[in-house]
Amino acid sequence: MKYSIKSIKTNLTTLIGKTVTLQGWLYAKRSSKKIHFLQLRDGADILQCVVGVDDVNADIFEMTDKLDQETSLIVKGEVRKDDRSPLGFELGVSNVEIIASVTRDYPISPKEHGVAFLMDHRHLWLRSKRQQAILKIRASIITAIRTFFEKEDFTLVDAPILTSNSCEGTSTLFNLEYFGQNAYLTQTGQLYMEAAAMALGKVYCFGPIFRAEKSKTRRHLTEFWMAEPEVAFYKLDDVMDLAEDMLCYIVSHILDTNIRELTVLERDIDALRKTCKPFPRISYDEALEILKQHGKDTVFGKDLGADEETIISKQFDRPVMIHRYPAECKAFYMARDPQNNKLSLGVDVIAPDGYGEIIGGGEREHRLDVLEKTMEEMSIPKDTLEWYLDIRRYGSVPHGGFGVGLERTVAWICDIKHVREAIPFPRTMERLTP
């Protein structure tokens, strides 16, 4: 009977001593004259399969000695308890069948490879233990985000990828011809979520977005994924509470389900466990004071860059929220602080250890006259945004939300240096393949 390695582990007590069949790929191999140890990878896990000279016929024993890495196999054998194995068992092999041999030397070997080489072979690099661990954690984070919003009674609303308008500035748009008119790849689903929130109250979207930023930093991709909740009647404090609850839920979920993958990545699990409420909440002015104390004077009105965010994050052992940035460095739709019109009711959540902003959001400007005046001052054309202004014309209410970047969150939780490892097939300024 065919099993997966995971299903054997789940049913181990009943399968010890039973013969099973596995399908997978040869991950690694070591041999002696009388025994071969095959590491079989089936996508979910890796299992040691022991081929003894007296347990199989001579042809199979000779054949298994010559197997190349990533040869696809069908392996039959007896499940044997083994306390030395990370899985608690191994397979005593009675038969091996080759599905497909390797036609050339596998390019990724145990030796060190350069980043460019590994990215050129990303389609194969994904088969390594480290990359598998990252992708499994990514999948778990996606599950956690969706589960969190579902349990909080949010409705999933899909935002369009093709749009007719800029959401956050024309300089970072990918544009294309669309049946005789200009169209753009979306920078955010937020504006559409604002419309949906007026219909459904609590909504979120989750999908790919595109930024044509000419940036080569370790934090930037041109295509990445973002979850964006939006809630009617929310104020800034509500937005910060929601972001805090969501991040705590995500980290708790990963600690419950992905300890093994975190161990493969050698992640400091104790540091992750500190991601709990309350998060520090500091104003932009307080952030400038911290920077000044550490020898970095930042001009009021300037958005905080990677260096500044890193300095601030190192003062705390968990994510920190920076709120009330100067209005001039935030988007046109951000509401102003009624106590100080020069400040926006926005918040950025900065991850620990220099991973930068993982969440950006705040309270939206819900007053039609104020929003129209801001758009005029910022030279934002109204013609393609009349539908957005309609949200304020028909029963406008205070509302707010945020966007959480999936890849930066993955990079922080996995403690990986560059976001290109946090997505299966990264797109950057210099990479469009594989």
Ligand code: 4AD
Contents of the next structure:
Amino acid sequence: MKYSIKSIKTNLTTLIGKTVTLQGWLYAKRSSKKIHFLQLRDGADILQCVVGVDDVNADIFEMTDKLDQETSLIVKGEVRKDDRSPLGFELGVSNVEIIASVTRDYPISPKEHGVAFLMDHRHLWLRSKRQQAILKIRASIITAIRTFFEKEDFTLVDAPILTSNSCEGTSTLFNLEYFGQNAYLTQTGQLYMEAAAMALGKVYCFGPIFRAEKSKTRRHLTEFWMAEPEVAFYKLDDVMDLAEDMLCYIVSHILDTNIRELTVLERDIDALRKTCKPFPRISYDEALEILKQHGKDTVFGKDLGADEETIISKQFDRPVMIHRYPAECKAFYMARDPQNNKLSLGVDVIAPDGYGEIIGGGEREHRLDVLEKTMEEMSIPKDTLEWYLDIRRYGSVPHGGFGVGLERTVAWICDIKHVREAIPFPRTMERLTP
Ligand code: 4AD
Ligand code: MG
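We have the form predicted on its own; now please give the form predicted in complex with this ligand.
All chains and molecules follow, beginning with the one already shown.
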């Protein structure tokens, strides 16, 4: 039987005193004349393996003294109960075999390294405890998002990545040549989800998104992941309810399954527990009022930037929803507020503690004439979007949805300052390798 550290922990009572073989990498080592402590990392866990001078032959004892960090190993030994270990056991080693030694000094040592250095070695940095914890939580968040939408009867519909049109503004489009025609990498699956919602009612997509962002902020990647639900007959309030339910579900799933990782990351777990319904819902006008009280005058019509979002999020202990932005600072597809034509029925969800906007969405303009007029005013070319207008030509109904940015959600839940650590191999303006 092939053992892992985890499988031993699960079957500990029957395995105490038994001999097992484990495979992994040397994470760290402490040595004295008579004993070597090897920290063996098997991918999921780290186990202390004790090599005593009297328990192995002399060659092996000498060899284990010289092992370099990240050497890959096969370790054989007896499972021993150990109450000081977080796992409850250690391995009393009887044999160690090298699978492959290290051909150069491992570049990442316990000393502090600069972020640029670590990012250059991202392929190795992933082996550290912190990065493992972040990747595990990211995977759990993805599971939570999928489970939530499945549970709510949504159908997964995959959106294309190559597109012929822009949806979120032309300044962040990646162009490519497509058999003599211009194509772009998708900025959102939304327009396709709108079509799919008319076929299936409740749909969502979840995939990579590309934005040629020329910003070097801690919130921007050029390639990131977004889940985008879209629902026929949803109004703005329904969209806000859905966003609230989804975020509460994600956080409670993480609190159920990832306390260990949150602890590695030193996340303030009590602060995260406050992510409960109801989230405050304020209008853009009310947001301007809050900003004014805090000495930040913002003119009506300006989109809220990182500084503004941080001030507003500091007033609340849980995510806050800001709705009814001026139509001029939002995308062409946003529905106009029937009460005030200057406003759009859009909503942004701002994470606590200055993590910024994690969700953007709202109700879509479903009236053909109003949509065509806005597209003209905003100089949106119609030729590649005739299919999108068809959605309004054949039984148009109110509908809405949102996009939740995966990396920003990971950054908030893990309490990491920069989204580049929230994705395995980040792509930014300045980084395409590794
Ligand atoms: O607010 P955005 O641009 O909204 C849309 O794309 C809508 N079409 C979504 C929809 O309604 N279906 O993006 C949605 C979210 C943001 O709130 C943010 O979390 C994330 O995507 N996001 C980014 N994350 C990392 N890097 C970037 N450059 C991002 N741009 C947006
Ligand atoms: Mg947005």
